[in-house]
Every structure is written in C-alpha cells, then in structure tokens.
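Below you'll find only one chain, the form predicted alone, shown as structure tokens.
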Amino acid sequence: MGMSKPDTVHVTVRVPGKVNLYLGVGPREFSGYHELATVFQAVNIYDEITVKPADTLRITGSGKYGHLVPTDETNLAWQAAQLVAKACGEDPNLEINIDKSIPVAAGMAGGSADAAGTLLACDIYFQAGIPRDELDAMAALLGSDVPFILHGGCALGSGRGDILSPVMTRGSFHWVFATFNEGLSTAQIYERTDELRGLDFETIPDVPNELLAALAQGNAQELGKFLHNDLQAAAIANRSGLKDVLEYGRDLGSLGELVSGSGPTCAFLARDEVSAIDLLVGLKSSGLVDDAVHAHGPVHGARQIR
C-alpha cells in the first residue's frame, strides 16, 4: 500500500470472452434491471490488459479491434483502475493498454473482460493484495458480467448475472462465433425484449437441469439441444439477417446455435474440432457474416501472464 512504483513495472493480464449457453431473462423490475438465470462459459478469445506507469490515467487500444476501444471514462477499464487506486490510496497514474481480440459490442462481454483484467492488473501493480471477495464486489459494481470474467470456467449466474456458482463440466466444447463489424446496444436489446413480451410478462427464468447434466457429461450433442437465449428474438427483430446466419450454421451441421448475449455475435456449437473448422470455413464463405472464429471453452478467467 502506498508504495512508489519503479518505472519498469508492467503488468499484463489476459482475460477471456464469454458465451451464454442459456440466458433466461425475467420481467423488468422497478429498478430497471431484469432477474437473470444464465450459464456462462469462458472461451479462448482473449484481450490482454497491460498496466504501466504514466503521468495521468489514459487508455490505449491495440490489436484486431484496438481502434474501437473507448479511451475515456466510459470505458469500464478506466472505472476499474479508479476503483482499485482509491481502495489502496494511490493516484491512478497509469497507462492501460487494451490489446483487443474480443469483438466489441458483440454480446461476448469484451468491455466487462477489460474491466476484470484491469481490476486484477491494478491490484498486482499497486501490490494491494485485495481479498478475492472484495475484488468480486468491485467487479459487480462495474457490471453484471465482470465477476464471471474474473473467475472464468463455467458458472451459473443469477440476480443480474453477478451471483455465481460454479458448474461442473467435463472436457472441452468447440464453438464457432460468427461476428459482425457493427455491434448492437445491450440496453436497446433489453428494451426491445420488454416491448416484444408486453407488460404482463411474469415468467421467472430457470436453467434446465438437462443443460447442466450435458455439461457435466461433456456431451456436446445433448448440450446443443438446450442452448437458449431470451434476448435472441429482440436481436433478430433489430437485425433480421441474424436469422439467416443461424439457419445457415444449422444447415452446416452445428449441434446448436444461438445469438450470444445481446448479440449480434452468433455462436455455433460443433461436434469436435474438425466439425468446427468445417463450420468456420462455411460461415466465412457464406457472405452473411463479417468474420468467423473458432474457439473452445471452458477456459480460466483473468490471469497474469507477464
């Protein structure tokens, strides 16, 4: 605490993106939030967050999507740095570089990942030793997906998605993500969901036991049957082409497909690595998507790599 940092200190933390295998969304509450029942899986599409000394707090972007990184206080990473600095009585005089491979505004929690990575990197940088439960509480303040990205793996999320319990999984699951250059607004997708469902919608979401059993058995074929997203109808209503993309992936042999989170990324579960590569090639040449990437999960959450 309160230690001065030598100029050579660089801390780099790697953070994964996520896919929601199941996303059940309850009615809108008075607070404006929705009760969620979700299953997160962290996948090996990573951002790298590097924190180093600077004369003031600033954010830079690099990598595939670096040009899309917000460099002001709207970035959750900025807010994360301020939270940690305040907690340990330091000035947040840091440069935070975000080397970005997780697509932006894509329903894969890229912004949340950067916040989680910055929390951990700043904790290490300031040698603060913040207890894990306090880091989790800071994460929940920043956003409902941030606690999951700190932990990674596979987890059941309730509340706003920030109350987590680990889910048993066996083996590895292969995914192909179809991505788009233009993102979708999470807030707009929730609003559209409320509109489509009407004011009298009262269903409380619940994750099916069959989905959890399929994860525990490592059974991709069975898992594919239970993939579900309550936000998908709204994402398709806002961008009709997503329906064609999902159907195309199904025709190419996907075991299950859904819009990831608030979209527009579409996630396709493949039988194995070979099938995933076939799917990838098919989607890339379809003319329906801007890019596609093969990934697997579950993987670790935020971790220091340098």
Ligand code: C5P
Contents of the next structure:
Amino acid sequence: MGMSKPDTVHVTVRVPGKVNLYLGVGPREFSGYHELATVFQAVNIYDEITVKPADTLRITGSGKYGHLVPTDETNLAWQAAQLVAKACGEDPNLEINIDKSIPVAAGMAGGSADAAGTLLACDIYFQAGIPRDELDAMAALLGSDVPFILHGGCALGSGRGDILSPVMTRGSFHWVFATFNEGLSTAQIYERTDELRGLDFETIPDVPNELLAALAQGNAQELGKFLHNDLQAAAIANRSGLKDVLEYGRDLGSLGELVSGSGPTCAFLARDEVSAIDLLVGLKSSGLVDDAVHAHGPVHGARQIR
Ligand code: C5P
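Mind giving me the form predicted together with the named molecule, seeing as the form predicted alone was just shown?
Okay, now the whole complex, with that chain kicking things off.
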C-alpha cells in the first residue's frame, strides 16, 4: 500500500480473443440484459497490455488495430485500472499501452480482453494480490465477456455470460475469421434481435449436448454441425453482406460457420490446418471481406508474459 514504483516497472499481459461456438439468447429481462446459454472458446488472436508508471492515467494504442483504440475513460481498460487502483488504495498513475491484434467492435471480445488484461496487469503492477474471486467480480462489473477472457480455454457461460463453468475439450480446432473494417454495436444487435423475435418470445436458451460431446471428443466435423448463434439473424439484418460471406466460406469447405458474437466477424471451422489455409486464401480473394486470419483454439486466458 502506498508504495511508489520504480520507473523500470513494466508489466505485460497477453489476452486472447474469443468466439462463441453456441450463443443462445433468452428474452430481454428488466435489467435490459438477456439470459445466455453460451459456449466460449478463446483463440490465439492476442492483444498485449503493458502498464508502466506515468504522471496520470493514460492509454496508448499500437499494432494492427492500435489506431482504433479509444484513449479515454470510455475504454474498459481505463475503468479496469481505476477499479484495481481503488481496491488497493493507489492512484492509477499509469500508462496503459494496448498492442491490438483483436479486431475492434467485431464480436470477438476485443474490448473485454483489454479490460481483463488491464485488471491482471494492474493487480501485478500494484502487487495487490487480489483474490481470484474478487478479480472475477471486478471483471463481471466491467462487462459480460470479461470474466471469460480472464479465464480462457473453453467454458459454458450462463447469466449474462459472466457465470462460467469449465467444458471438457480435446485437441485444437482450426478457424478462419473473416473481418470487416466497420464494426457493429453489441447493444444494437441485441435490440434488433428483440425486434425480430417480437414481444412474446420466451424460449429459455440451452446448449445442445451434441455440441458438448463433439468438444469432448475433439471432433471438428461434428462440432461444425452444432455451431449456432441467436444473434446472427440480427447481425445479417443490419449487415446483409454477411449472408454471402457465410455461404462463400461454406462453398470453400468449412465444416461450420457462424457470426462471432454480435458480429460482424464471421467464423469458419476448418477440418485441419491445410483446409484452413484454403479457406483463408479463398476468403481473402473473394472481395467480400476486408481481411481474414487463421487461428486456433482453445488457448489460455489472460497471462503475464513480461
Ligand atoms: O456486458 P456488456 O457491456 O459487454 O454488454 C454490452 C451490451 O450488450 C449491453 O449493454 C446489452 O445491451 C447487451 N447485452 C445483453 N445481454 C447480455 C450481454 C450483453 O443484452 N447477456
């Protein structure tokens, strides 16, 4: 407590993006949130969060998407730093650099990843030793996907997506993510979903056992059949081109395809590495997407690397 940090203290934490293999969305609740039944998988597209001493709280961006990083208090990373500093009675006089490879407003939890990474980096930086359950509670305060990114791997999410339980999974799954320069607003996609369903919608979401069995077996072909996203119809309603992108990837041999989270990123499950490269090259040259990247999952959650 109250300990001043030498200028040389830098802490770097690496955080993954995610894809929802299944995203079941219940009716809108009084809180405005929706009860989810989801399966998250962390994938090896990473942001790196570095915190170091500064005269005041400041955010900088670098890397592929660094120019798109908000540098003010609207960034969840800013709020994360304030939460941890407050919890240990310190002033958040830090520079937070976000080296950004996870696409922004893309449905891959990029903003949540930066919040999760900042929580962990600040906990280490301030030598706060915040217990894991308290860090999880702070994560849930910041956003529905933040606890999963701290956790990583593969997990079942309920509640708002913040209540996690582990999922048995075997081996590694290959993905291609088709990305777009213009993002979608998560809140708007949930709203559009409510509109499309109407006021009498009351189905409680549930993850199919077949999907969990496919994960436990490491069976990509089987997993491909059960990928599903209740937000997909709304994402397509707001961005009609996504339908063609999904069909294009299917024709290129993907085992299953869906919009990632609230979109617009489209995720394609590949049979193996070779067929992932075919998908990658095909999608990149399709003229339908701005970029495409090959990734695999599951991978670890937020972790200190320096
Ligand atoms: O929790 P987070 O801030 O990431 O959520 C962003 C927006 O997504 C919320 O404001 C809400 O509109 C919507 N949301 C929802 N139900 C969830 C998660 C998010 O309606 N379970």
